Amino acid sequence: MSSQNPKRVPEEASDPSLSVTLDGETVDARPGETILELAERHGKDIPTLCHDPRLAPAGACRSCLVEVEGSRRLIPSCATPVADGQVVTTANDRIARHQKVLLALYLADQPDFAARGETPGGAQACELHAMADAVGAPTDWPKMEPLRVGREDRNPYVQFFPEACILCARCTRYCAEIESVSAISLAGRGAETTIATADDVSLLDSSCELCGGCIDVCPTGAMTEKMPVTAGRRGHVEPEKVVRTTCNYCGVGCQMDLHVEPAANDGRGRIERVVSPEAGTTTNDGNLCVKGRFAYDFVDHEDRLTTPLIRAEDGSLREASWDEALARTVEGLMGVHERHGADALAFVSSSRCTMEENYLVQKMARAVFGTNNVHQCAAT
């Protein structure tokens, strides 16, 4: 993942030089921050669909419009910097009317997933419908048939429902600005504009790294995880249990949230999906790689070993207890040591282990068996 981030960072001035009137209250503003950032810092709730704190402002969805004294039109708070002496209104009848009409228009162009008890991607909640409910947008406007079309992509992880896309461009901007990959972009004209790859090739044939960041930032579930869809789980259900854990595929330490269904698998539980924590809250800043986000189905794979196996006298493998398996391991290692000497042994540890576990491996090699033949896979 790239560390590139084109977004401005407001100055953390201890003595801010700007004064702004926000909903009738005079507040201090930081040079470089937007009206939206100022409002959020002072507890104002401005709805937005295209905004992400990691991305440069786009002003694409128009849901965050506010009034600024001296401006004839409502202006996008996410893309408008604060100025000294500004008078900003974030909520009044005019703004509420705009939000209701805007979101009603969005809903008119959306398939009626709610009537079927679904969201387009299944596991994802739809920010658009939640926002429409919050502002009281009309839901009885006539529906129009979406003109955005797409095709089935043979990649195993990312599913795109073009009819649910609102062209907020969060996915394309994330791909370009955070991942520095630019595998997807806006394609087409007018009402037929959609998300596509160059020459409309599969994501597998593009520069896409299948990190799933486009899924994470999508506000409607148009970009969604394919595995729950192919498994027939398209109705959105709030996870009964969310477990914060550390990804063990490498040593970076990315945090991730496991959405778990505890009652599945005869009470053993099942991971429904993996979600990155909110941006700005953990070391990975809401980002995950392809393995961290999608490689969780091994947990319930039918070929996974759940009991130690040891070799029987006839050469076949049989189940054993952990004590028996560990005793056999010790017997084998000590046998090699006695017959051929310490340097006939070599130990290889894993970058998926903790630092403490890797330390114990080398200590066992050197202190117990007397060999310096010890290696760690991250050193290659």
Given for the second form:
Amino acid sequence: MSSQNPKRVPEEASDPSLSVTLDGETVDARPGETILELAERHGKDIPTLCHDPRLAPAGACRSCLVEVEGSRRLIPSCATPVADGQVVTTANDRIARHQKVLLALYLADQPDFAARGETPGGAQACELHAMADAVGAPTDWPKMEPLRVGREDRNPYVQFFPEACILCARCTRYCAEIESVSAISLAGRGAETTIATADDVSLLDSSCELCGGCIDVCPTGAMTEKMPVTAGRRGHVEPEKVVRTTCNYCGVGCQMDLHVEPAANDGRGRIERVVSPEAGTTTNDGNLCVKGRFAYDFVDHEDRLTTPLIRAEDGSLREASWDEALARTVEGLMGVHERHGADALAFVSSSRCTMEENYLVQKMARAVFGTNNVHQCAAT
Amino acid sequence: MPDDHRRAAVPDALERAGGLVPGAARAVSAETGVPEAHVWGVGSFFHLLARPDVDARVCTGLSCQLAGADALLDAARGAGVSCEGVSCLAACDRAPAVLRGRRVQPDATAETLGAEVPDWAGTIGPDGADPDRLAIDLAGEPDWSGTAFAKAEAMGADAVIEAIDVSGLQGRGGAGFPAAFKWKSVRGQPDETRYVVLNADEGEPGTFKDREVLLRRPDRVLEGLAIAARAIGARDVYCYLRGEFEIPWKKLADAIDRVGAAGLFPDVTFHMHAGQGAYICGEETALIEALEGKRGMPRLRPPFPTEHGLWGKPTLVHNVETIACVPAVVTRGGPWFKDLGVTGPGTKLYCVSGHVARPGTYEMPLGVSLEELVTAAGGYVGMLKAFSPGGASSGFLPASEKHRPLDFKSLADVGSMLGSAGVVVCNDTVAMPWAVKQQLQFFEVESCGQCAPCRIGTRFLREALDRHVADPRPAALAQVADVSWEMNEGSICGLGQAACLPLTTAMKWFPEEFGQ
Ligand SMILES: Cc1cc2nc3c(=O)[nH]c(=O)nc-3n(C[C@H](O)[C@H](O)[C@H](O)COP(=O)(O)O)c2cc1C
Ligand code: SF4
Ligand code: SF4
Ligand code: SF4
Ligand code: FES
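The form predicted together with the partner chain, contrasted with the form predicted on its own above:
Entire complex below, previous chain first.
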């Protein structure tokens, strides 16, 4: 329907040639941008739920509706391009009534646990409820009969609570448009519409790559991380501490934010979840893969080595300092070099090393030891 | 484009696979290259595909309910038939109707549920109408001469569009939009690949006229389509028939073969597409999505189909009845057509069902009143209490409105609409909350589910009505005004925008039945 990537309007559009009246003020608009983008650039706070700047607009959640002169109905700002001479109103009584009633309907359709702020899993769990608070939606409407019920999926990472889902389709569009995987789809019709895989199979039996992007984009916590749920940790937890780091599973260098609970594990701390920094702020643009997002439980696994170990003549291992261990390594390598020549050595580096580290490994092989026997495990 | 066409093949492929049985999505995915979850998304959207093992689907439309559909469903269940309720089958004149496979069985009873269903058609009228004053003339002999098309070719596109303009022909699918405006718009698009789409998804409860046109005058439909295609510069015409139209499908397919063999419309190719059970696909942008092989979810507008329609190309979508008026406009001229009506241009096919003596399709001047229509249909059965003038989406009007012209403007003035002119008559045995509930249930299951005001709002209203019926206190309906307002303001398409009307109009005209 619309262009694949509507958000990527050139930051410095050469000549902002459109003139739009935004809440009574005349502003310059960039050709090709949406009313929402224009409004955001001018500091307007338009609520959105189904909008994601990386995805083609769906216009489905209806939270971003604004008034445009000449249009009888309220129109979705996320999906409507600016036009010269357009007169846009982003806040008035009509829009306020719309937002209140819309959010009241969403709330009436939410399960009790979500209303109590106890949607399992999610730091992302409260976008909907926060918005309802912000627009002053009535909270005393009768609850609707629960219709969509959860089902089992034996995959270890992604948990779906259909009863909390608002069908914004961010997850399905993310899966199709960003991941090019299309493991999940809107399914069914009417009030029974939900998110499903083909034949309702486990994500493990679908084309899903368990990237967890669907979790990341979900505004309700309906699509959420399973590990905290499995561990019995319910409820919306504001992270105590956020640590920005670089994923060390491969050389791409995705940035990630570790949500850390510092007091856990007798003060050693625990990673509660790993999330991507906001889209558009780092090279990975809001994305992570299955390893970066989910493979963090090794960090405090009891089998994890936390100090260097040196093997004695009798085969037993003893703890050592880094200096001692490195000295022992140098001694061993130099010994082989002296006794058997440079080509008796070979170096293999890990794909978990950064590109700089990989560079240094080959430099060491070639320049220090004088051999071309060097390999990187991701090269095959 | 090849990709697009593989996607378009998904619904048919699922039908051939026997519906959405386990493994079908994977097989169709392998066949079409469309991701299996998306195939699943499509199959689960359409009820004929999603639940292929149902033997009998009993119509739950208001007219069929008035004729005892509920009891029939119970009886069928009791007899161990695999059955479920289904939205209006466009056979309200022969209620109660049951869908067996893809064939509609009229006048169904528990005893005849297993019987073979012969081809059938409905009652038409009015008796004694002058064929020279009828644009469609359902009773007339089909005309395979191609005279209107030949005349249109001789006139040229501009003159044809001018004639349509002068005739005042308005869309008969529900919105009453001037036809000429759309023809001009499509013709004026820079993109030279353009399409004509026939909307034969007739699903608005109470409406069955398009069925009757396809059964009796497929000649008019094809000739109208060919004239339209030539006028706007299209070669391909896509006919979208609802999946339940097995009998009309055959009539139209035979007619296409016939005009093809005779070489009547040499530069026009007709394609047929079967719907798979979803009322919303009557909405033109949902229909286009369905033609493209996707879930039938309406698009955001603008852009309108005239500019960005099927496969992104300029597309002229018309209802069956609108198109069937075209040959007469061309042969007899715009002024002749315009002059046929009382308060608006042309004749109109009115469907009348419910509590009347001879339910059927009546071609009458646009703007007759309910009283005149029902007189043509043999009179009321019982005492008139309320009527729904234009399908479920038009809400209800009280008996006191029986002299109001049934036209686009007069009905809009009173907060209703002519819509598809599916008139359902209720006598004084009918409780309004019960009648409203039938309509609300319809919208709840037929909402495409895409946008929240409609998906949640339709259910909210139905639950509120249930609460009121269970315990009639005003509090039960306290949120109705807000929710209805929001559905109208905030929904993407006409379904959600109008779905509150059965309840709000009934509350307005019959407040005492809603504890107001
Ligand atoms: C919910 C909904 C259902 C509709 N169903 C039908 C239908 O079954 N048949 C039809 O011709 N038009 C239907 N329409 C109207 C179409 O969107 C469209 O306006 C029409 O096909 C245009 O043709 P016309 O100009 O000849 O009326 C429906 C509209 C809405 C909003
Ligand atoms: S985890 Fe990634 S690949 Fe799997 S369904 Fe979610 S978005 Fe799609
Ligand atoms: S699971 Fe979340 S992201 Fe997906 S449709 Fe539901 S609310 Fe939206
Ligand atoms: S109004 Fe209803 S039918 Fe129309 S797009 Fe929204 S959910 Fe779908
Ligand atoms: S953010 Fe615009 S409709 Fe959802």
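Positions refer to the first chain, counted from 1. The term rigid core refers to the most C-alpha atoms you can superpose between the two forms while keeping them within 1.5 Å. For clarity, every value in this text was computed on a predicted model and none was experimentally measured.
Original post:
How far, in degrees, does the smaller rigid part turn against the larger one between these two forms?
Top reply: The computed domain rotation is 12 degrees.
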